[in-house]
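Next up is one chain by itself, shown in structure tokens, the form predicted alone.
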Amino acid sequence: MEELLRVENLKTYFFDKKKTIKAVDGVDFAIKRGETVALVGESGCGKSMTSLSIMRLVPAPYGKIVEGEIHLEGKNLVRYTENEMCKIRGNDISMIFQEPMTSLNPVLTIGEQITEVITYHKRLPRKKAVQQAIELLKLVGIPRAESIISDYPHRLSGGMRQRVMIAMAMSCDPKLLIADEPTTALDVTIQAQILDLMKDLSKKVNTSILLITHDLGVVSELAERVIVMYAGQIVEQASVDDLFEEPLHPYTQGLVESVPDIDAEIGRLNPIKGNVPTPDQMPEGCRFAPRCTHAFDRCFKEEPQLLQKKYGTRTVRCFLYEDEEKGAEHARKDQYSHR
């Protein structure tokens, strides 16, 4: 698949007169189109921090990019000025945010906020932007559509205020959609019911989506393939089967087993003990090294990298695999050789 979304090297830090607090420090990875990728971690360990980056919505003053580049179809985001970025907000890029009441204005109807963005970026009369507007709440699979149009956010359900959003989000058929928590505050059905809904949606028009959550339960229904946070680094990436049947980074090992088991019997829960370290409070070498089962002196002392495992079909951040990279990089050698 051709590759539509690539960040190299990002490093997006927060800044006041004592301290700089690197809330995502040297993120890479890519995104195909049509490609579902999910972003997961514990609360605090830079997702969302890494999707505003993104979107260039990075808090200002404080927040800043200070290093990296993000490109959407080769052209580097992080060089464009806030004009250009609003012309790719809504169009290219669209992003359903974790809690939906506060995303929408409570002082406008439905239809007049998805009507905004369909005007903006298409150019449409609003005419015909009302009628878009209504068949996309359809799609959505909002009831009543001509009706709810008229209707302010206050006067519908958490799962009908999604929709809304989703709606909102593929109004120009946007290539990349970044969906936040998207089904954190809604109960299982409507969890259920909202998955389904992007999974079709990304089909019927190819959208790439980064899905960013901490519930692997989500993760195993929608994506393809995973990227593992943790205080701001990536620490694992790899296919959504692969990382469930052989989770390879201890934090990873730590979130898999955490999560329960409906077949097994009824015992306590396997939580990873310990908390993310606060950005302006990292400690020195391996950052999960505090709270690892697995650590030794070096991952104290020294900070690991990246390493690609299995001839390149998936990434770790641990030094438990680093004699394992250069074994197979020696027979990448040989194989090369004997060419």
The other form holds:
Amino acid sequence: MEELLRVENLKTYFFDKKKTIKAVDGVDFAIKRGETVALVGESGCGKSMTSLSIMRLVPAPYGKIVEGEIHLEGKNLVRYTENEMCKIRGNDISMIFQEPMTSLNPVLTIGEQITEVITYHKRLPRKKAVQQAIELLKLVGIPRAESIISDYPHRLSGGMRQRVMIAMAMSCDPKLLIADEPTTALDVTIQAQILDLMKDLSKKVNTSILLITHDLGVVSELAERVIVMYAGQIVEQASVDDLFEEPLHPYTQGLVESVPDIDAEIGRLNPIKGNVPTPDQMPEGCRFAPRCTHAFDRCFKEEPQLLQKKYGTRTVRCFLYEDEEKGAEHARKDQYSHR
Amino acid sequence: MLSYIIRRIIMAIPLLIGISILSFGIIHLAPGDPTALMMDPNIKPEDMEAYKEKYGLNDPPHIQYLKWVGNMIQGDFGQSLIRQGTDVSFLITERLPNTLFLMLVSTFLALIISIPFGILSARKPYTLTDYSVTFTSFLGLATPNFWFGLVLIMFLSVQLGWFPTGGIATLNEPFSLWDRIHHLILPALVLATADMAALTRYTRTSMLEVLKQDYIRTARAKGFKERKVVYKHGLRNGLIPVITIFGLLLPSFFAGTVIVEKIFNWPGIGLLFIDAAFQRDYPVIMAITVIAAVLTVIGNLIADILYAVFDPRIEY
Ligand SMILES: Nc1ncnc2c1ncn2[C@@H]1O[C@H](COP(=O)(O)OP(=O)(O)O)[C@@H](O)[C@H]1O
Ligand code: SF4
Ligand SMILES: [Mg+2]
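Can you now output the form predicted together with the partner chain? The one shown was the form predicted alone.
All chains and molecules follow, beginning with the one already shown.
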């Protein structure tokens, strides 16, 4: 598969009064055309800021991309002017958000909010755009699309609104769809429907998806590859199967274990103990060390690098895997000892 | 929508009755009566009695009130006690258009100046631009209307001679549009500044809040330029609270009109009101009070309707 997006050494900081908050601190990853990649991690680890950086929508003036490159089909978006970015957003890259209840404009009709994107990017005449908006609404499974189009958002449920958001986001056949916790605010039954819908639509036009979530359950439904973030950095990348079968990073192991296991007789939830470090109190050495059950002396002094080669397609940021054989052994043994 | 408007009008009736009773009562409690002011001090007591009898001043207050309301409903506000033989309704129809004209122009001025500045402030919060707008608004808020009016007259009219010192048109000259505008500029400006400061502040606060909303982020994610984001997606939401505030500001606007008309000698009902108040010309005072109340109620009604038009979430 051909590469669509490549993020290199992305650093997005907030400059808040006198302190600097390193929301995203050196992130590298790539997404292939048509691929669905999940970005997971606890709240506050920098997932949203990573995605807003790709959109170049980091809240100004305090937030700023200070370093790094974001290549879409080989072109570096970080160098794009605001006007150039306007042609990318909603067109090549579109985004849906966590809060369907507040993400639609309350004073504009559903139809207007969809057609305005189509007329803006595709330069279609209004009549055609309205027709297309109706088609899109039908496609995302909204009943009575012809009449809903002149309704205002407050008449729709959360699930319906998220469908409208998806219709809007897919209206210009984007190359990349960023979905920032698209189902977090919805009921469980509706979550699955929305995920299915995203999967179907993206297959149709070969759209890549960057799915942001803190819920590993959602990941296994939709994604092919997983990126795990912790405190502004990537700590592990793997295919979904590898990750669930053999999570390498102690943090990922904790995440996988905290997923309620449907197959197990007793569903259990083991959240990782401790809290995400606040950006102004970033521990020295490995950022996960204070919460890590495997931590040893070196972890508190030195920062581990992302290790890649020896695991082929996988990468992990942990000293345990520097000496591949010993490290892998260690982690595996440990994982089984938890069971 | 129509039934909503009708319902609102019906709801306003008790309010108007209350206002009329209250104003009637307050004026009658005030010391002094018109006879004391207008009559020749050497008038014979019989003549005085006859006069009082003729104008119903000897009736008990509730009878006076009922008579007055009854006539008023038929469009008859009685006759002025001071300008004998003149119908109050004549005085008012002669003056009201001047006042409404002044108010409309200055409302328009206030809105087209304060809303853009409020937006500008909200788009660049905590910058020099924002601070300058804020400082100027507070200055405007703290400056008394009458003082500002007098200062303008002193410098621009008396010393520089750029504007007339008062009136609605040059006397004894044929109608000319420019002459009218020339006379209008200063009073309209002074009246506008009173509410401009408040409106700018409210627009700023409201827009600042709106620009933080999720749907604004959605609009940005669609690729719209900042201008379209602010004006198409932000402004309509941002103006909803401003409309309400505008309705609430109307009464103070009337008060402002009275002062401005006095200072600029503008022949409106405000000026008529002041003269009538000093002379205890009851019928005129009460007619104007009632008209001001009706206009305020109408203004609020318009604000409510606009509110419903702007915000589709309002069920009516
Ligand atoms: N507007 C902001 N001002 C200052 N810091 C912010 C702001 N938004 C986010 N951050 C910081 O960036 C970090 C990452 O936030 P975010 O990307 O939203 O996390 P996530 O989406 O993973 O929950 C947070 O820990 C927070 O401290
Ligand atoms: S480097 Fe050390 S502290 Fe960090 S995750 Fe690995 S074992 Fe734990
Ligand atoms: Mg987030």
